[in-house]
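Starting off, we have a lone chain in the form predicted alone, written out as structure tokens.
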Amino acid sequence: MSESTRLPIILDCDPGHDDAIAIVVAAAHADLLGITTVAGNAPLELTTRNALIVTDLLGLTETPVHSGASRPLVAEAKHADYVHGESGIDGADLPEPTRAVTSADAVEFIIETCRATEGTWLVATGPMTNVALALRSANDLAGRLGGISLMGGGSFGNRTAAAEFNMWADPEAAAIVFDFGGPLIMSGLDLTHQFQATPERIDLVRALPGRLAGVLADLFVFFSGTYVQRSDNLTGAPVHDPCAVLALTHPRLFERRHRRVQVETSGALTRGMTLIDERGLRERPDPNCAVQVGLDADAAFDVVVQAIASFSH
């Protein structure tokens, strides 16, 4: 995608392994406005501190990272050091971040930064509070945006049976932004399974020169570690994130069906699920979402290692 084509985003985030990858690509191949932090891998001031490192490492000293939402709208904050490790990026020698948080309210920064640049796409790729507290609190966003990318959901879970992290972390945030009304993007289980960082991936980001490009493998042998010992069949961690930076910058990657989405917010058993009407009957309901189902995994990983490459010397 050449600069003058590349869409405006906010990457609203939880660094997160996987989430410092989605940073890089969105560096690289989109218009990125700003980062903004929530709890939801680690405690606010751990995912905040690593946006911090990460943007650090990419030498992206003029993109603001704001920081936001502590706990989701509802429930208790919890968080994934199991997979994630204490800091939310274990596995690497990571440098103390150089510079400060450019304010407090990613709320207003979204909200704000979308009224001044129509068009521009919300990229969430940890719990949505920041993004849902910005839709509920400013009326005119939902008809500003381009859209919503996100990464979360699936027909399967994997923090409860039913429900992928980032939608068990809060599922009421993600119910007001499944309801937006805008164009919305889902990289959900279902997608990210398929784009795994196996032994042989990871390797041809070692081979890559540079400090950067070091580090990024480190991160990703731990984080792969962490999912092999858990699952029976994954051979490396599920990337989750970038494929919610992926579909917009390199949508032919990627295949899709329109379908109708829900959240459920009150089942003992199902909080957090996402609902995927899969009927073939003619009174569904419309379709609120572009359901992403397969990839080209080793294409779209040679645009994550292309891009790693473009900050690592």
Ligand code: BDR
Contents of the next structure:
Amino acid sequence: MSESTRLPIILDCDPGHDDAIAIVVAAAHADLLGITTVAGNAPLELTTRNALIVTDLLGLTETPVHSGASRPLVAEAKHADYVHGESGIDGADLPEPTRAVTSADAVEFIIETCRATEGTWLVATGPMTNVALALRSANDLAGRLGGISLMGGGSFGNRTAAAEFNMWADPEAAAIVFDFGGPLIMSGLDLTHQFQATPERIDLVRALPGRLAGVLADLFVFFSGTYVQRSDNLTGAPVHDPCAVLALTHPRLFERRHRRVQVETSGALTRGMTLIDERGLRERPDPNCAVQVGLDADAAFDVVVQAIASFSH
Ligand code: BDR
Ligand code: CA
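Would you mind giving the form predicted in complex with beta-D-ribofuranose, to go alongside the form predicted alone above?
Full assembly next; the chain just shown is listed first.
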């Protein structure tokens, strides 16, 4: 397994199959200060319920789960049942959650936690509504963060020809995040499509002992099934969201380029697009983002498998 760096993080997510795996990797390899939920793949009640179920399966009884925004800043809430099913994590026999949310104020939790623990990283794997609201409500937050690592964007789209789902769902929030001024790492579709849950990789999860591994293998099968059915060129679902966690915990797995990235909020055809400045001109604007462009996919999946194994008995 490649070397891991344990950083304090808050995971802001919309579980979602790949968000669930991101929770596992974060719990295994980061100092996970809390989980905040946002509407995205499914309505907020369901993404929150799913986060609680996953933390139960991992035995993370001490990790707070705070629910946040039930809709984007400006756009209407629209979900992704065509990928994740009605529940947000269809495909496995899941238990009822055993606990309730710690609070319904994710934004306040983000602000207070980042004030208490300087250098906290925000990892955003859903629409960036909570993160943007926190940055907008607390002027000091940007300067206190270690940075923001997000899954979203890319040089092509998946929700529209131009826009990736997380960006498309709340482009105004994403634009605030890309302008925040501190360290920013983007794991977009160019990267995540190189990291697929192939049948062979899912078998590695299935071979682990215990209930958690069986549940996660079933979730992978459902998630990959919808992707493969809907695509011409994928042999498994892109394992998008764990990349935003691994970017911090296992940075050596990745290749990055520093670029200026801006989010389109007004284009009739391009709303939610991330415009990555690839011009080779000396006068191009300074970079605001480390764009992850490549990874060692087998080694990264090994980290995922070992993370699941660390909770399996
Ligand atoms: C992103 O959208 C969601 O469906 C996934 O959870 C991931 O965060 C990929 O476009
Ligand atoms: Ca997600």
